[in-house]
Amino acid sequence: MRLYEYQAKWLFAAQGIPTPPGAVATDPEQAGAAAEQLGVPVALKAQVLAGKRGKAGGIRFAQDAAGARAAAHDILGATLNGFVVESLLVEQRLDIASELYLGITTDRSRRCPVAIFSASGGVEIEEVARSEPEKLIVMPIDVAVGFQTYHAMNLALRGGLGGKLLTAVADVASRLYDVYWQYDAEVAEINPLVVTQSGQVVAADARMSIDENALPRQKNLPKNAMPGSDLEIAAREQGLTYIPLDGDICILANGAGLTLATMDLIAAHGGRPANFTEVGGGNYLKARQSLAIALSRPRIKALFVNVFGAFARADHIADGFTQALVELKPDLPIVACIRGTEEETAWRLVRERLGIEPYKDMDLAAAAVVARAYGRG
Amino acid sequence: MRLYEYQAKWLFAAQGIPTPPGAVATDPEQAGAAAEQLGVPVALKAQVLAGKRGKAGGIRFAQDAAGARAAAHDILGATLNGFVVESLLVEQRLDIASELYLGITTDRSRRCPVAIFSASGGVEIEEVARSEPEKLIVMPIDVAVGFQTYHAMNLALRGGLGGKLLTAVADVASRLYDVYWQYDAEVAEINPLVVTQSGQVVAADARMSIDENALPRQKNLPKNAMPGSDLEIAAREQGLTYIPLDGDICILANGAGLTLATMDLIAAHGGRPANFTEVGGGNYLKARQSLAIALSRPRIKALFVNVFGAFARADHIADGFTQALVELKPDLPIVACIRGTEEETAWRLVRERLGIEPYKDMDLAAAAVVARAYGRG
Amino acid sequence: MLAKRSDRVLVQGITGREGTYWTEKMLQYGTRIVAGVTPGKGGQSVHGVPVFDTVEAAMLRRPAEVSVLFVPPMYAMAGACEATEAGIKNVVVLADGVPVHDTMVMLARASQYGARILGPNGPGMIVPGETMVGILPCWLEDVFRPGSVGVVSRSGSLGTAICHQVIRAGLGQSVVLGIGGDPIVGTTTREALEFFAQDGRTRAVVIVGELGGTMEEDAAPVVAEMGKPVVAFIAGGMAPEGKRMGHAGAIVEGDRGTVRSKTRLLAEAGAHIARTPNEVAELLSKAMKTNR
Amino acid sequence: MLAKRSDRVLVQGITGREGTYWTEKMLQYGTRIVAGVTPGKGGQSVHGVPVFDTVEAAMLRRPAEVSVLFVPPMYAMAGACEATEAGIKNVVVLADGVPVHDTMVMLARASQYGARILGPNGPGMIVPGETMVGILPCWLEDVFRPGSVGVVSRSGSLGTAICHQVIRAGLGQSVVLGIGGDPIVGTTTREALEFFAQDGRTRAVVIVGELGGTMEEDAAPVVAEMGKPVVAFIAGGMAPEGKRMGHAGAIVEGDRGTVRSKTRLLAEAGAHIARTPNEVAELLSKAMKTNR
């Protein structure tokens, strides 16, 4: 689950990491009378949850409050990377004298959390990735151990810093893992990492992303509303996982391999997949809302369930999507292939409610959904 | 730093171990109060820093709010194993169906944590640690790993628990661990835990003292005064270690195992020492209050100044008992020991301030000490 | 790494109602469950195993290699430790939905005990006619046969659809390892690739993947050595491609992590790829006669 | 377990006062100071000693055997940690106020890395002679002078007076070991009269103990088999008996910790016990005269 920036910064600060002073506004009234209280130049920062910001005309400097105002106004409300601007941070101005980039993550390839430092930050950092990967050092962090200020330290020293801004780094570093830990996050990023006229070192950007298995007991968290379509966000609210893709064939599958293989395998057949969503492990029991939430949409052509069961028995899952299916009466041709745990139960109840003979090989059921879809049955 | 028993029971509280519904009472009207609030019958405990309160006559029960009163009564105010009783802990009074024994604390032979328990638990576990050890079961904790609840149920399961009870005392005894590991515990203990009539697992008793080294990063402890004369109090105040002892030469000495090396050999040539008070580390820069605290006391025959430096230098430490002497002007008699790093200027700083030679051999300062102090000199 | 027959297997949160039906549909497969464990249910028994309060409890009694947790997300850390540190050295974690920062963890504290995890998030593994641990469909009979093809998935439906396609191309499996779905599991396809590269039974290997992590680019290189045929299908050339963790994520991650990028590194190590599951069975039925 | 007059010291808080003060006393002396660390100083020198901002960064340039800590306590845990963690085997840790918890997880960590902690709240030690790694007034000559008795000493300033009985005994030291006031330290009293039994160059140790905690106690068999002189200081016998820690510290106690017990256990050990200072000498010179 990706915070805002704001949600971020409020989590760094509340560590110890400094941030630029600020206020969140969602009318330009606010975004002026925020100006005001932080004194001028200002900054004005779209909060959406996509990259790329800047260059998209999220970001705005004043430099009284008349132009705050002016700037919020053109901004919210504003599309930026396909999503609408319902808000905005407001902060003072850094004079930024060079940027950093400081990272924490996690690294599934080294099965570690993973410390990553730049003297060369700014949106320029993927590009110093690439070409100049000298000046990016990644050092992996021992979670026994934890990411202390000395790791923090030789992190820093070895990005090429000395004197007061290595011990100024280091001590921002080392609170980022604390609340990359502490916040189960997947990501917790500082881009830039200001260093300013002054000396200071500032959190100028903020980003982190919470591993959404962690969220029952990350009872702290700022309430927040993930990225997406109104579809995507109520499959969320009920702990569903629902992407919608172009195509026109539904498609209900247990597990997140066997969804995929399945859209993989429409695909190969001709058809176009008009969702991922996943039935697995407990989810099966779900499975009247999340057709109803992949049904919903215009333009589906037919509704594909392919089951392999094993943990999430198929006789469970095919009770639960045949009820469903009963309930919502779609008016479309249904396939369904189904095999694994209990499958011969999971066949009659196919049979007896839907009326329908299940298929046991998803090759030639995908062929038989295409060919239905798009009248070629 | 030792806790109330309440005191500790707020900290068990706020992490989840079930402790008896009470309140704190001054006198005896909220006594009386707490006992109409709480429900009767309650027991009202004497709240002092001493063991066998029950036996001194510090826990009484009451039927009714008059009963509680008048039990407080006798008890604010009386004297328990010489604390004054100040205040009073009112509780529900608990049935009892059996008592057990946790205890977490640091274990300086195995230089780790330890986690006891025993289903043999009340004031006399000592006696069952003496005749029946095979009761008590002691578990060296890793505090790499910490005190999982796996471990607690470990714990439990060879005291001879099983079923509920052992799911439930493992449960608190991995949240007393967390207790003594968070706030930095010498020692965290409940003796007895009660298990009830309706099988509940309660902290009936609870004491618990702090490491006094980390106390700077202990903010959220309870404030609290250490029990002690008023002298030690001050001293206390002050940072200084002041023990009073029965005595009458004033000793001050650098270092605990000089100091204490220092009543050893004044007692060895016959005399008796007043105190001990230690200026070792940066101790040294309070010398004044350390001197003024010690000789404030009636009685008191002579000075034994004994100083072996090292860390702490040897004029460093001069220098401040010199000088403090000097305003205190005492009128008795002085012999200062002193060896160590920049023993030169401090015999010089001796000699000029305070007039007198210094030794440079203990044992013949001890003796010439106590001849002086009692007229033998 | 794996269990064999005579590898004796604890079943951690055994009283459960998963737990307790998977046990059954083990002992029926053959496997030797010693033992159980739930805490506060010592003494009970079920399926005839008997219920110990701990880990350390029943090595105590009952001593085995393996131990397959049948506990929900949030405890699954605490049961890996339990087991790690009561001696178990193979532990079969299967739940959903454990946190990563759990998971690393519990890999931190089993290396320092020598253990090995498989999982979170699998389905757990099978040496067809000899034993299963874990939750796969053991007993159906077109999808496990004792045979000579190694499977690593890292999708517990996709893997069981995958096996099935190895027996429609008359072959059956050595050993099928559910390595699991979640970003950071205890046992990776490489490394389950270096166990099928050593093993006397397996003559060929099916690799499934998926999109996301580096899983599959990290275990080409030993396809290009192992000399036997290894044939993959990685999932989700038709999904969108997903969000990257911030800047941190591409450059931990650079260009790898994408279907293309998977399969262009099998393939030049000399993997034979499936374009969809029924291909497996053709490209390993091929596969064997050419290395004949 | 010690340093000898060839190792390298590094000197973590090289430019505080107390660490510059004490730089100078131990080069003067003769000890090998190759490298300091204070973060953020890196590049300046103390006493033409260099200075580095991580003790990884010292140790890439000018590797050291042994690291002395003079941070305030509070930075004493993740100093020492430092300092393991970076390959160093013997650290020394003077500070006074450390917390105990910090302690165990200093131990605990030093010995997952293999390497031994002298400390915390000690004085260091000397070789004299050759080395002193620490705060020891090593300059004085009626102390410290090169000789057969080990000494090893909870008590910095006590140790100190008790190696000046030592001299006017006519003796001199082989090694002095301050191993600290602390509850918890990570040299024992034993563990010094284990390798005062090894020792070569030891024909006689003095051990200087105080009441509280059992260090003594657990050192006294090592005192019945070590086949050399001991001779022991118990301070405290007029201090009033310390406050146990509840229940429970009575319980791991037991009878244990008082100047009677341990003086009672090492008099049976074999041990000459010495009621003041003074007599440290006289028993000292007599266990030397019969031993011979």
The other form holds:
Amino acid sequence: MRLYEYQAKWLFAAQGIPTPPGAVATDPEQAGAAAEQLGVPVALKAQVLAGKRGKAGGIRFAQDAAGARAAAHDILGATLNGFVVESLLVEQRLDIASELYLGITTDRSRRCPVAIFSASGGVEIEEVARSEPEKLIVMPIDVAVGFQTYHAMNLALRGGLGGKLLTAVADVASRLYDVYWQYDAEVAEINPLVVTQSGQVVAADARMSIDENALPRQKNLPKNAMPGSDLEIAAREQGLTYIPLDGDICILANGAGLTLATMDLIAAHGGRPANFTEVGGGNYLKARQSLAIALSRPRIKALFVNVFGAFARADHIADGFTQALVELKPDLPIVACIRGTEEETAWRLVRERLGIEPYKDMDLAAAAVVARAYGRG
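Previous: the form predicted together with the partner chain; requested now: the form predicted on its own:
Just the single chain follows, nothing else.
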């Protein structure tokens, strides 16, 4: 899960990494007001999840508020490297003396994090690695020891730095690793890490990507740094898997494979799946939360519950989703297909609590839910 630049900078700044004063703007007037408040000149940077923004016209500079409004008018709404620009980061323009590169990333071949530093920043780090590999310093990190101050000092020293600049860059490197570790990042990168004319070291840009598998435990991640709709975020916070689709037949199945197969069957019978909602493992105990989220979308025409009880028994899963449906009382057709361990008990629960006859054949059940959703039978 990649963060926008301004979101990554929030996390960097909270850890004590120097960043330029800035504000997010979603329209030209906000951009002009931000320029007046921050003091000019300013840089206006398109907030899209893509690189090479400068070459694509996504970074502009303005000498006054009127110029900031004009630049924002040109950038907002434009398509940049395949992304529509919906917001800008307006920052004080830095008085740059030199540009460095600093990053912490996960090296899967080494099976550990690595710190990367180069005195040649401001360009694609892949280009530096290709054309001047001797300028790229890579240091594996032992997670049992962490990235200590002496490691950071050694990294900067090997990169050719000395004096106060060495100390300042080492301090940023240590703090960058702390951000990487705290937020379960796959990469935390500053390119360029700017040295100003006055000798300050500032993160002029920020790139950060977080391991999506770790999101349920990232309680301190800013809410507006979470990708997806409100429903996706709500599901993620409860440890559930929910992906909205453009259809109108709601699906609840146990296991990712069965969920995908259910979606395919619905499509094969002419239906349109409305979601991918997997309730597997221990998550069948959260059937109410799963169904409340999946059914809250507008235009849902039917619900298809498809269960195969193997590791989790069919009657346990049926107990969870039937209780949930009794409480939620959705006003739409419901089709249930149940097979597996203790399936007869599960069938009885469906008949008694929901008043419907469960299917034993998945293909017939899929055909039935499509027919009922669209009034075909």
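Residue numbers count along the first chain shown, from 1. The term rigid core refers to the most C-alpha atoms you can superpose between the two forms while keeping them within 1.5 Å. As the structure is a prediction and not an experimental result, all values here were calculated from the model.
Colleague: After the core is matched up, is the C-alpha of A33 off by 2 Å or more between the two forms?
Modeller: No.
Colleague: When you overlay the rigid core, is the Cα of F117 off by 2 Å or more between the two forms?
Modeller: F117: C-alpha displaced by less than 2 Å between the two forms.
Colleague: When you overlay the rigid core, is the Cα of L193 off by 2 Å or more between the two forms?
Modeller: Moves: no, less than 2 Å.
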